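The data below hold one chain only, encoded as C-alpha cells and taken in the form predicted alone.
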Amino acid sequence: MFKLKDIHKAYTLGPMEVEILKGVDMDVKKGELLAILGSSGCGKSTLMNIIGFLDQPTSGRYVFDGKPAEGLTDNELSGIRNRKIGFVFQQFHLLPKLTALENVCLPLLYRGVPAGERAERGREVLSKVDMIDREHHRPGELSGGQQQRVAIARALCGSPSLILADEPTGALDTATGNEIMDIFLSLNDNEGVTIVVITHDPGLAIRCKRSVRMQDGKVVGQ
C-alpha cells in the first residue's frame, strides 16, 4: 500500500528549526489494520499528514500505491486525496447545515458524480455503519458516536484504498469508542479496507492487527 523510507520533517519557527520526524521507516501492506501509537507530541499526527498527502516531508522517500510521491503537482495530490484516501478525525468535521447523507456524499460531489448515483452510494455506506435511519438528520441532532459513524461513512463513500483515522475515538466515551473500533475491524475483515489508526491509547492499539510505537519522532517498536 505504501512505504516510507528515512522520512524527516522539520518546521522553521522564527530563528529555530524544529525537527518533528527523525528518520521514520514504515511498510504498510494492502489490507492491514495498523495502529500508530504514541503520546502527544511524538510526531504521529505529522506522520499521518504526510501519509495522507496533507503535508510533504523535508527529506526521505514516500511510495504510495507503487508510485513515488516526489514531484506530484497540487492537482495530482488533490486527486489522490479525493479518490484513494478517506480521512476520519477526532472532531468529526461534519458540515452543520447538511444532513448525514449530504455530508457522506461530499467526496462524490467534488468528483462531479450525478446526484442520484451519489445518494445511492451514500445510503449504501450509511447502512454499513448502521446510520441509514438517520440519513436526514443534521450533525446537531446526532450523538458524538453517531457523528463519528457518519464521518466513517463519508470516508468510505469514495471507495478509497486507504482510511486514515486520527484519534477517532478520542472525543467519545469508552463504550462508544469500542463500537467505532468494531466498525473498523468489520471493514478490515469483511471488505479488506486498509486502515491506519493514529492513537495515544494502548487499549485501542491492541485491537488492531499490528501496531508500531513512536517516540520523539522515531519508530521505536512494533
Second form
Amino acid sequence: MFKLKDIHKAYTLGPMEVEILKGVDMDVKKGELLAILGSSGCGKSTLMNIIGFLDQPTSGRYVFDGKPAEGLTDNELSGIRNRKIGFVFQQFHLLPKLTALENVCLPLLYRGVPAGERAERGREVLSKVDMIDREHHRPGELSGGQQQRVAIARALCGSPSLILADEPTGALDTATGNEIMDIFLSLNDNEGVTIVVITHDPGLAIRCKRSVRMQDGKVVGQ
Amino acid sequence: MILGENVRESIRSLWGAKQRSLLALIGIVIGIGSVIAMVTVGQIVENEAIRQFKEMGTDICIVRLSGITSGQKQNKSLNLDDIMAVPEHCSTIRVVAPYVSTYSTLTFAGVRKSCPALGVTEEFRNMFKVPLVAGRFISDLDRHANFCVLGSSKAEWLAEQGVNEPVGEKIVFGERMYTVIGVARAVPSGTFSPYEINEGIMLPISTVLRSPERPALSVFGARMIGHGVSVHASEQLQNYFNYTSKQKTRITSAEELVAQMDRQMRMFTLLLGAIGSISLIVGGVGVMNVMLVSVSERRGEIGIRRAVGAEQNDIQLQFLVESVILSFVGGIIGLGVGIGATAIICHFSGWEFFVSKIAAILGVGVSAAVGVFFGYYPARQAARMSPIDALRSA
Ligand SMILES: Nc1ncnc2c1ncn2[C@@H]1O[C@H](COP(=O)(O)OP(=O)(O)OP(=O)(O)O)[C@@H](O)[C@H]1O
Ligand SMILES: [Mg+2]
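We have the form predicted alone; now please give the form predicted together with the partner chain.
Now the complete complex, all chains and molecules, led by this one.
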C-alpha cells in the first residue's frame, strides 16, 4: 500500500529546529490492519499527516500505491486525499452545520458526484456503521460514539484504499471504543480495507493484525 | 452542481452568523441605496431641467442683439418690423416672437409693488407655452391697447388684495391704467422662458415700446423649420440684421442648450454616483471584514474540507459565493431603499419621480461585483491556508 523510508520531519520554532520524526521506516501492505502505539508527543500524528498527504516530510522517501509522493501539486494532493484516503480523527471533526448524511457525502461532493448518487452512497455507508436512523441529525445531536461512527462512514464513503485513524477511540469510553474498533476490524476482515490506527491503548492494539511502537521519532518495534 | 451546494451552505452559514451578516448587510444596503438614490436623483434633476425644452420643442431659439448689456440698452435696438419680417427673409425661421422687458411699479387699490413687465406678441404664448388659468392672452389685434395678462405671482398678489377673479379688474402699472384680460399659470422657470412670465405682467409689445421708458427691443424667440439648422439659421440672421440695421445678433438654440445641459447633467450624475460609491466602498470593506472574520473562525472547517479532498478552488469558491450572496442580498434591499429614498426626495421637491433602469441594473450588478471584489481576498486567504494548519485549529 505504502512505504516510508527514512522519513524526517522538523519544525522550526523561532531560532530552534525541532526534529520530530528522525528517520521513520515503514512498509504497509494492502489489506493490513496496523496499529501504531507510542507515548504522547512522540510524533504519531505528525507521521499520520504525512501518510495522509496533509503534510510533507522534511526529507525521506514516501511511496504510495507504487508512486513516489514527491513534487505533487496541491490539486493532486487534494485528489489523492479525496479518492485514496479516509481520515478518522480523535475529535471526529464533523461539520456541525451539516447533517450526518451531508457530512458523510462530503468526499463525493468534491468529486463532483451528483446529489442523488451521493445520498444513495451516503446511506449505504451509514447503514454499515448502524447510523442510518440518524441521517438527518446534526453532530451536536449525537453522542461521541455516534459521531465517530458518522466520521467512519465519511471516511468510507469515497471507497478509499487506505483509512487513517488517529486515536479514534481517544475521546470515547472503553465500551464505545471497543465498538468502534469492532467496526474497523469487520471492515478490514470483510472488505479488505487497509487501515492504520493510532492508539494509546495496548488492549486495542492487540486486536490488530500487526502493531508497531514509536519512540522518540522512530519506529522501534515492528 | 457544486455551485448549488455552495449557495445552500453559504446561506446556512450566513444565517448562522445572523448578527454579523446583518451588520455587513446594512453597510451594503446603505452603499447600494445611496448609489441608486444619487444616480436616480441626478437623472430626475436632469430630466426636470430638460423637460421645459421638451415641452417648448427643441426647434426654438433665442436671438439676441450681441454686445448689449442692460446698462446701455438705449443705444442699440432692433426694429420690430424687421423682426416680424424675419420668417419672410430667412428660410430657416418659421415664426418669431419678439419680447421686450421693462420695470415699474404696480399699484392696486393704493397698494404698490415693484413689478417687471414683458411686451409680447400673440405668438409669444405659443412659443413659450404659456398656459392660461382665466381670460385670454394678448392678441395682435390689441395694438397699443392697455391690456395686460397677469403672471402667476402677481395674480397671487392680487388675491392677497382680495381679488380672486382678476379678469376685468383695472390695475396701474407705471403711469398708466391697464385692464386685466387674462391670468397665466406658472411655467417651469429656466434659461429659455423669460422670468417675467411668472413674476411680472405681460402687455402688448407695441404698448410697451411706446411707453415713456422707451425700452430697447433687443431679443426675440424664433422657431426654426426643424432640427439641426441652427448654424444655418444663425448665418441667415447675421446677414439679415447686418443688412437691415447693421446690427450683430447671437443665437442660442434649445437644441444646443439641451446638448450642453445633458453633458453637464451627466457630470452631475456621475459626481453624485461617485459620492454614493464612497459609501459603497465602505460597505464593501464591511463585507471584507465579515468574510475575514468568517474565514479565521472557520479555519477548522476549511481544514476538514481540505482533508476530505476539497481543492483550493473549491474553498475559494465557497467563500466567494458567500460574500457575493451577502452583497447581492444587500444590493437588492439597497435597491428598494434607494428607490424609496428617491421617491421621498421627489415627493418633497415636486419632481417627477421615475425609476431609472440604468441605476437598477447598476445597483444589482455593482453589488455582485462588490461581493467578488471584496470577497476575493478573504476567499483567497481561506484557499491558501495549509490544510494541516487549518485542521489543527478544528
Ligand atoms: N506545527 C507544529 N509546530 C511545532 N511543533 C509541532 C507542530 N506540530 C506538532 N509539533 C510537535 O511535534 C511533537 C509531536 O506531535 P504529535 O502530534 O505528532 O504527537 P503525537 O504522538 O500524536 O502525540 P499524542 O499522542 O499526544 O497525540 C509534539 O512535541 C508537538 O509539540
Ligand atoms: Mg496525536
